[in-house]
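Take a look at this one chain, the form predicted alone, written out in structure tokens.
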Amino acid sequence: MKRTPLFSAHQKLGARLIDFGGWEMPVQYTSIVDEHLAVRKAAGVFDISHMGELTVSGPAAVSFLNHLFTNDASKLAIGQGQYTLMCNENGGVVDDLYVYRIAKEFFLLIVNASGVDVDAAWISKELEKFPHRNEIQFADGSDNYAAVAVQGPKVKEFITQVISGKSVGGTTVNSVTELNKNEIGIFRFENENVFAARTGYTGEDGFEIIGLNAAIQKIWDKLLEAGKPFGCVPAGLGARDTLRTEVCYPLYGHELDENTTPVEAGVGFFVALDKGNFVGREILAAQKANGVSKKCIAFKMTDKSAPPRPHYPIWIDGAKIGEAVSGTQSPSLGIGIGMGYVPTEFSKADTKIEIEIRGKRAPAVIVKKPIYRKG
């Protein structure tokens, strides 16, 4: 398995480590439950090293990008980002991702840890086919670029500690606090340039940092000291799946995949129509204009109950419709919540199912998402 450059710093901090994709990654290091509640309540830390770093740049970058993905890069100031989503020519997922413009003909993309080679490979593959290949540069440089997320209502009391000062690139700031949703910016730490975005996969405020591996793994160390007096701690990755299925974000490979379009998972608001042609595009402007025949819901267990798992079932008055796709305990609500597919006659809220789960059938109600909402 693949280790990130953060891997001796897990164990020294007691982790217990999964494979993940390839990787071998941290699940929880004290429990899940506990780093859950500290990131809604607090801050947690998480290494997202795994993830993969690309670059689109040069004269064509933007058309480019326009083809080979669902959202429309032209929109993006130097500065900001956008999740987006690429697409075969089905209008199924090969993998969603953030586009973040870092200057006028220069583009980092990020990318989900399962899918760097499988991306790459795409993106080369579409670039040999482009008529302005030869005004465009590709490049992977997963290799050398680490991450780390820091998410929660606390951060913005001690990130300043640890990325000072204001931006040189990218969005331009006084302090990564004023970093607005979805920007980035170029910041000196210890003598080298890193990105940080205000992003976020948790419903939380927060940021991600992207750096040389030597950075990130100091970064790393500097984020749990300035932010262990208000109650920061290490976060993996069983906390990092609940905290996003609360809030309806889609996880490659659960809610998405290369046979689910962007409107079935119900993503369609980043597929842009108006901007011209892209891969995928005449299904996704049928769907849009006709409907799908299955949609992507969430829902919440309404008795006490094991936790709802991926590919459990879902029943309504004594049929099988569907099946989960993600499912967890939710340690804000204190119940079982998941997502699913279900036939869009059955997709709207306040429908009652029941979730097979270990052979028994448990009552739950399909609601609107996100599921866990502050306050």
The other form holds:
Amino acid sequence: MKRTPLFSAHQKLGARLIDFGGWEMPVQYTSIVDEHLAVRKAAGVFDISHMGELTVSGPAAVSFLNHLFTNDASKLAIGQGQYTLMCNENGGVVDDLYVYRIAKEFFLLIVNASGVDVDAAWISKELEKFPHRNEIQFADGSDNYAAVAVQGPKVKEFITQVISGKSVGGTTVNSVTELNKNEIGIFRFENENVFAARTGYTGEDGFEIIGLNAAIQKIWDKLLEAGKPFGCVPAGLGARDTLRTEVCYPLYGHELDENTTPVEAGVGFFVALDKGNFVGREILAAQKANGVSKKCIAFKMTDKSAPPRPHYPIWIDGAKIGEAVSGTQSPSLGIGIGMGYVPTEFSKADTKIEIEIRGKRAPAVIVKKPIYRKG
Amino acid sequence: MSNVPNELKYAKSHEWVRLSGDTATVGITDHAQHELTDIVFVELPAIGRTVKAGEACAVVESVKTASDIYSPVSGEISEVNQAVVDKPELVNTDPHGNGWFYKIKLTQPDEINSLLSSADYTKQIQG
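For comparison with the form predicted alone, produce the structure of the form predicted in complex with the partner chain.
Okay, now the whole complex, with that chain kicking things off.
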């Protein structure tokens, strides 16, 4: 199994390790619930070094990204990032990712761990066919880069003890805390440059910090040390999953896959039809105009029950109509929650459904996304 | 370090047994609750159900996963602990006490002899 540069730090912290898509990653250090609630109330630090870092640069970079992805990269000012999706010709999702414009002609892509090889192959294949391929450089920096996410309402109170000073690239700011949501800056950390973006996967304020392996090892230790008085704890993939499920962020392999389109998944907002042609546009445009036959819904159990899990059948009026794709006990709400696909006619909020749990059906209700809302 | 009380017998699959006459109380071990952490749901067998040793007869769910609980002994379920159904966290906080799962009237009392002692179970979880 692959290990991140923070592996020995996880061992020292007594993390429970699991195989996550070929990576030996911490699922929890103490308890998923405790780590989850720490992120909602204070702060948590996650190792996200398993995620991939790809770069696309050159004079034709924007037009290439706009051919590859659903969102409009030309709208990005220097130092801005956007959520976007890479689709196949059928509109199915190859991967979902974040694209950051670091400089006028230099873009950083943060992709799913499971997607690194698939995406690199896909992008290389598209590049070979692209008319202006000679004006584009594409590279996979995943082996050299590590990353941490530091998330939670208290993060802004201690982040500057670790990432200090003004930015030297990306968005121009005097302090990392001046970054707005989705902005990225380059900051000096000791003698290295690191990227810090005001993004995350938890529904809380926070930052994702990307840098060379050695720098991130130091940043991990420093964040835990600086954050400790504020209640910051190391948090594992278990809490990362419950946090993102509460706020209904899609996870590739669950809400998204190559047979599911962004419109069906409820992320059609990130499909920019007005930017010109791109891979999958035809089908996505038709779906936006004519509607879709299935939709990704969020649901909440209405009674005490076993937590819903992926693949549990969804029933309505005595008929099986769909399947859960994510499900867990919500640590914030203390009840089972999940997401799943149902035919569009049954997808309205407040629709009463049932989730089949080990052969028995338990009542649930479709709710508006996100399932959990701050405050 | 897990608590492994001397007076209990243990199954390799991490259940404990407390014998009293011809009836045994069954729960999951401190080690098991620690491994599972954050127990959020417990499903117990129906009273009167007969189970064989090694048969899955209860389910315990943590935030992350559902795990089957196997009866360490054969018999008829005589009582279940409604308190762990209402407050699943009892399994985390008091696994050998108020976090018990069910009582079972033994039909094969000799099975007790094939269960692990506290020393043997300690060896297993340390191994």
